[in-house]
Amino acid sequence: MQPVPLKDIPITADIESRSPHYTADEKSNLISRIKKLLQEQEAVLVAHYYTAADLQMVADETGGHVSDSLDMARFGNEHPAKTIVVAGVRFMGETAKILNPEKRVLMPTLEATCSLDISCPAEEFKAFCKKHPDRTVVVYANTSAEVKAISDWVVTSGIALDVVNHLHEKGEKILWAPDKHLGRYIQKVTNADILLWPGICVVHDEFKERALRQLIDLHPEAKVLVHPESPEKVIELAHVVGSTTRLIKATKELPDKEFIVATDKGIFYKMKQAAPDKILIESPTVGEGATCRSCAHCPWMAMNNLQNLAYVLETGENEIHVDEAVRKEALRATQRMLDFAKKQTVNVLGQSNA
């Protein structure tokens, strides 16, 4: 129960220096491409927000669907397309297929992984899990198929609130992972008997106390909204603390005009769209503690490109596959979230300390 090594962790300036960059000539034949591609495969693109603009806008524009893990998990369930493209990390993928086995999954990298999946190997979870046999298990998505395979919950930050709530009111006794910082702040909201993994998201931990105090000393009328895979002492500071859907909407349902915002810059894409008069800030990641490997957007993220996107659908590599037996088990904890959010009007995390 270590967590990632730093030596682990692809830098994102690395990455993105290393990404291939376009004229705008390129950049529109190689669109156009994508789109014909997508449309001769009967293929539909779903893009996490964390992705590059370029391919949130080709989903957009394709009929494909940009937005969070969950909205992601139910968008490419209910389409009747025969090839899901997925633009985001490996464990997106891989809950595309356990939903949807029917169907080819493909990603733009196979190589995208996520810190908070590493962090969380399965025979090491399992042997945790049975020494605490009286615990509902509950993981967030950011695990592999095998980890969801041997948990009783599946979870998103969109509707982790409400299971655990739920949970809480029939008198169980929580064991989560693999975020740390997420089930902390869950645990508090709750008051729920929460035993926690030790995982953190590389991004969000690298939000700093002491510098988003003096970020909010230079913008003072801004509101802070804050993803809660951050730490505690950043989340104590936000107006509004939720998923990505949640502090997306902040922007566009509040009157202020500025916002700090501490989660994966690549969210700015969409609230731009969705609050395109407001001010938008990003929450530091210096200070004390800090390395700035992720500077704010996921290196794992990053891999994801226009060029790799084309290229899968060239040539119908990088599909995912998962083990029959494992996808059933994963199936079932799954399932179980997306009937409960069928239910339920979802909170989204949707705290607010305004």
Second form
Amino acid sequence: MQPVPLKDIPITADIESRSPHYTADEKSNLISRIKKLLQEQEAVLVAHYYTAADLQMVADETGGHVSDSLDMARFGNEHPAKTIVVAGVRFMGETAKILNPEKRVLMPTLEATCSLDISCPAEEFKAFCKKHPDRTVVVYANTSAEVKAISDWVVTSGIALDVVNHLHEKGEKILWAPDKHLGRYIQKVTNADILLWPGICVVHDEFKERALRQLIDLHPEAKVLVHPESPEKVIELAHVVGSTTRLIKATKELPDKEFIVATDKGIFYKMKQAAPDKILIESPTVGEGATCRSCAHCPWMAMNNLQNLAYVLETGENEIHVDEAVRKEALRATQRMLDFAKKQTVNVLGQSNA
Ligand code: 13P
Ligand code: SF4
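Having seen the form predicted alone, could you now give me the structure of the form predicted together with ligand 13P?
Let's see the whole complex now, leading with the same chain.
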């Protein structure tokens, strides 16, 4: 198995330079332009929680959707718009195209990738799967269409635990890729026989156990919310482990006042809306002797902004295309997840650990 080593994953986006600063007038002009273009183009904007607050706001105000990757896929699939504009990272745009070949799928930037996707090149992964023909191949949605096409199941963090439980109950052995932390977490909770591909998310991998413990000592009343792409030791300190949607719900539904949040800081926009009276604290990414490369904000999510959103709506550039043969195979594994999700009340990842 040959994943791309962490040091070789390029973090090409400098978050500051990719996040333009607008004057109030520029911003309001851009937003009006985008709203008009969305209407003219019969387009709907679907944004991930990690994208800039401006984009999330425009999606909300125009009948679009802000959500986790499972719900982004579901929403785009069910919405009648002719064009879906996906503000997020490339695999999210590809998933929209896989599910909606008849629709035009645009993205503000095609450069926005994901370290998990990079760490799992299709050819190497195919060779790995061939060596383990007795295993059911379950891949995280954060992968290319080509990798999805060679898998049995596609899952997101919102449904991974349920799918693996289901397969484990049927006695199936699993080959999981690419996020090793999420895979290990699922292995621990389900007790399933899982072979892991060693990919990581550069954002979540940086949350530090020791620094988090120190923060917990300072805020002993706080509940700790952790996305399962985080390292095992960080997950062990969590009160709630779950998808982005699950973590937002926790801030609203739990009676506690304070929360320490270990996921991309883009999530605070929705968390503050969901729980305006709660205290939300960022989990530390820098421990002793460590450096942070992403500092809790995905450099690729940060490539999406109002300017490039307006630009693609005006020009029709940055359309997502997926080879039809690949799409059909990737659809088989992706549709399986959506059908499975429909059949059950989605028991999102999020068991109480503490
Ligand atoms: P969610 O499906 O929980 O939104 O996660 C997607 C992702 O990329 C997290 O890093
Ligand atoms: Fe990928 Fe991590 Fe960015 Fe999510 S936060 S898109 S997993 S690099």
